[in-house]
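One chain comes next, on its own, written out as structure tokens in the form predicted alone.
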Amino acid sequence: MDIGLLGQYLANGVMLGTMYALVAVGFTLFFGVLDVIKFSHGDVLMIGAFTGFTTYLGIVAIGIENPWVALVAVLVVSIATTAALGALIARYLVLPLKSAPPLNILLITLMLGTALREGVRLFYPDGSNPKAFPALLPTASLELGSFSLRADSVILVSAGIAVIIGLNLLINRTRLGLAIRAVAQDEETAKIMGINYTMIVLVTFAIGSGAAAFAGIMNGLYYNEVNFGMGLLLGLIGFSAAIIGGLGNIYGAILGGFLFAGLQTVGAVALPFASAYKDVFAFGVVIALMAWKPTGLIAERSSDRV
């Protein structure tokens, strides 16, 4: 194969692994918090393109042509709004079921994902139809040979590795990321500590939602699309990183976004019938390693959750 078509490989492999952990930290996250599995995440992550897009359409309603402008507009309103939807489900229907079954939890997550994706594709104008996401990046590129590097490939994914390591920043070298891990390691011992406990799961939501409404917004910006059913596959991919990479764990979980892609990646290149099976390829590789570790790669201790 041509060096530079490999190379194009790869920078799309790290672009998607940088999307992917980003929504596999939410998801080890909210476990690691509560237990949960929250499968209404990857709606969730939805539900903040579509609001990047009309916050886009209301900047060019108003007459704000400058893309940076219009990008920082997309960037916090998306952000939060979604947080704050995150917070709002743990608050409404997570924290109430707390003492419930973990099926209760995981089926109201899974109906209130429905309930979203159906919800735009009804109710949003012309919801059932792919929507062109605003180009708001450079679009330069340098070329060599068959390879091209895109400035807003370089761009999507220097922000996306930054927003990962802020993350892993917040969690083990603040005293709000103190309180989260003290929660995640004993509820009752952090309480008695005088920890907010549930401040602390709100704001644990909060963060993993607005997470994925930048993955959200970099998935529209770099495929120039969004559309209401983009929340099941990058939710489902989510997913599968963080379990492959011991849910729990929020390295494991970046490992596991990466790792997926990687495999798509080996997928697209390797197989003799093209790339239209990377994705089933992907999928039967993580089965495969879950069946030979099924703790993860790296194992969550409760010494060191989240």
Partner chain sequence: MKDDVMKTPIPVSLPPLATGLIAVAACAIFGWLFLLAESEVAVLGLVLLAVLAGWGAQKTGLSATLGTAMHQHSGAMNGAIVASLLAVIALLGTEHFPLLMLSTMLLYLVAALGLNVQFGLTGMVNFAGAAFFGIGAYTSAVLTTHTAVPPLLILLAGGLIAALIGALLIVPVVRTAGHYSAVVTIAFGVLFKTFLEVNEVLGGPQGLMVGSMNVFGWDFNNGPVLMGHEMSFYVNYALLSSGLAILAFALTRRLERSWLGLALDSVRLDETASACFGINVVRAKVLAFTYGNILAGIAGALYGMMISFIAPNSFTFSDSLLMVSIVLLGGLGSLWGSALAAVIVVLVPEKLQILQEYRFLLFSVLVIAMLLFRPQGLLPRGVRSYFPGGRAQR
The other form holds:
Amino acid sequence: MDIGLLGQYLANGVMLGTMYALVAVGFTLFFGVLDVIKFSHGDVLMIGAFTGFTTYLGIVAIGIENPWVALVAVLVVSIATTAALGALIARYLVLPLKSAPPLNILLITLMLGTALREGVRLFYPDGSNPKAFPALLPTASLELGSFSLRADSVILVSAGIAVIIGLNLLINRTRLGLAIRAVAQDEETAKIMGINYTMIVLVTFAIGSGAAAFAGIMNGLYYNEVNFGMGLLLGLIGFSAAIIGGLGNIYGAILGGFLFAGLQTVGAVALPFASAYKDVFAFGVVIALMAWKPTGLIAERSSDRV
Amino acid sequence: MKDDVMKTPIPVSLPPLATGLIAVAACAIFGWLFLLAESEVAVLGLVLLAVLAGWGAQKTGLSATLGTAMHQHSGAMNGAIVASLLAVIALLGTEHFPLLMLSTMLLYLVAALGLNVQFGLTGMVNFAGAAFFGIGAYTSAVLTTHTAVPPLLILLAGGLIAALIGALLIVPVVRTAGHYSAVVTIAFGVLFKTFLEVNEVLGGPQGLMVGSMNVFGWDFNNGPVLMGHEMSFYVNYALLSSGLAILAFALTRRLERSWLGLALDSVRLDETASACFGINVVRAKVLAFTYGNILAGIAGALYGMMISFIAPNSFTFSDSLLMVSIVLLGGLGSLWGSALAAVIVVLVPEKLQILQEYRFLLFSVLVIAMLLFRPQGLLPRGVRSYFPGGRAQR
Amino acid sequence: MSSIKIENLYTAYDKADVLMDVSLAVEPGRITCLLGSNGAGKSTLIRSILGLTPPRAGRITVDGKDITGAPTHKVIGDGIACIPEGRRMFPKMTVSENLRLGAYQVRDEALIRERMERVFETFPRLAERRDQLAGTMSGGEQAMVSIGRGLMAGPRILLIDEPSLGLSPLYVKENFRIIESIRETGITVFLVEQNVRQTLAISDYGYVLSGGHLVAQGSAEDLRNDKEVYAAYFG
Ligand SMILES: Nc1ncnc2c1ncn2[C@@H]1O[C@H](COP(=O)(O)OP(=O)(O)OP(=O)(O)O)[C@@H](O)[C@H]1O
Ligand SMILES: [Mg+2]
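Return the structure block for the form predicted together with its partner chain; the form predicted alone was the one displayed.
Every component of the complex follows; first up is the chain already shown.
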């Protein structure tokens, strides 16, 4: 295979890995603080992407043309709205079921995901058809032989990695992060330390959902399309990534995200005649990995949370 | 037992059996009217009537009396229920569409009973119910068009193939617990449709034709003749679906009340303790998972023959969630609950066409409300009654 | 100097009643102890004060302010700190992070650093191991972290639940000495213990809890000399 094509695959894999890691980190944060799986995460991401898209339409409608202004507006509105949605879900659907069997939260959020998906399909104007997401980033490209490196891809990946690093610093270096980790390790002792438990849970859900919104916008900018069903597969991939990394471990989630993207890329390279099978291949490997290491790759050694 | 009877403040104190038989007859008449109702107003009125009746039965203690009747006279009651199901089919006679709906509901019920064994009894989630149903349907499509296998055997083949493909998932599902095994079946449920769509051999997004059912030379595409009237050919499918549903129900009930069911229950409640008491947890899980998938596969195979044309779109993840909704709405482990919920989830949107488009939304919201406010379901499972030999008392 | 007043407290878990009509007072600037055997309900009383298990009935006031059933972080905000039973480290955090969490509601970084230095003076051993994961410390070292963590908030009232649990006699003795010195800094102490002799030796006043009922109280000296109480509850 020629180097150019390989480079293209690699660039694509890194892009996907960043997106998946952003989604997986959310799953891991939620699992960390509450020991729950919030499966609606992918559909919350979709809501983020649609909020961003709607914001863009609004920005254009009031006559602002500058793509950078539009981009900032899209990001701010989308992340804020989605973060609020995440906190609301935690407050009204997840916390009330905290003492019920853990499966119930998975079930309720699975159903919520369906409700969000169907809500957008049925009630967003022409919601059942894909929407063309605007290209807000410069598309200049650098030709390296048969491989072309596009500016928008570079910006997206850098921004995504910056967000991941930022989240990591937030968790490990700030007072808020200290509280989140404390709640994750021992809810009751965290309360005794004077931590407002409910608040920290809501903030954690807001942060995870904000990260998902970012990933949703990234996805829209990369593929120039958003649709009501985009969250289902992304959520499932994020969930699997978090699980193979070892739930509750932020590094595991990042590792899992890139691993999944790597598997998809390998699948696409190895099965060029049927690249549609790449997801089937990636999930097949993930399921096999889970059968082999049922508690994830990292949790096997140290099962720390967050 | 005595308590229940005394608690019922029914003014005219009919014996439980009489009350039960009247209730069954009323349900049959109601079902017949409902399936035939044409206008949306009529359907809505009937739904309202059913809700009121259900609420009233709860309030007046009628439902307690019915429970008593079911326990004390299970033979007579079950016989009456089967008889009224047959009566409804005979009464519908020439009506294609209502018969199709009834059969679809019964086949969904078969799949839901399987899910209930996995989920309600054993505590193993399976979010790929529609995929296993679809495996059955695709099996019957391939076998009816390319081979001369007798269709009745094809039903079994559908169940068998579903079980075999399920076996691929068994290792990760059994080795992992809770969330971890959930992701396995979710992934399978989501990818199944993708797989069918990209697969040329299985017809891609357009799907496949399925041949009709044929029992000992009787082709199901011919309407049977009853007293000189030719009836809808769907009567055949309705009868076979009823037979299947009754068989699945009886078998599942047997399983639930046997020592095996006890083992499944204890695996759900506490895996570690079960293992300590010498229950083979892995075997129990494999059994439950396989049993459920076989039921889904058989039901799917017959479903494919009945609608004669299948496409990936009928077996999506949302459909799997719809099946889970049946189990959850009815009540975990409650077989009659599944039956009631199958009626609600399958029939109501079919009759109220405005709802058809909104059904995934409607039932997901309904399940959310149920989990928040009535997690035990509409017809909660009673306290387990274990009597070796399968006969139950309370 | 602050005080806690508890009036006619009833607390239960689900259906099991644990505390029945308990009334007591923790006097400012003193060590008040609560003695009782396993399962008497001592920890439950502390949980009630902290709002972790809100009482069914009764009243808890701190310096006259009603805190009955208030959320835990509010109670901590009122100047109460707790050294919980079993020490309860955050095992995957370092010693200094654990200490830092003790001062979670303190916003002044300089003050936090100053307090941490003071803890390290009291327990030089912790200074050496400030970057070690708390979960890997020995039981005795964890006890030090737990006490230090309780002091980090600069509380007016300190609730201590069985500090001597699982410690060797030498450590126990050292712990009691430190608790005594905490009183000298003006902090009101409510000490829950089973170790009768050593607890009464440092306490000013004591209560005896048995089966959820208060069965005896008095100055530490009276309790020490009360042969009947001794025989009945600490035999
Ligand atoms: N979370 C809980 N749920 C139900 N019952 C509980 C719970 N916690 C404690 N109990 C019960 O409350 C009673 C009192 O427990 P508590 O922990 O207050 O005792 P204690 O006096 O602190 O005992 P010890 O000296 O052993 O620590 C016990 O019978 C215990 O079983
Ligand atoms: Mg205690």
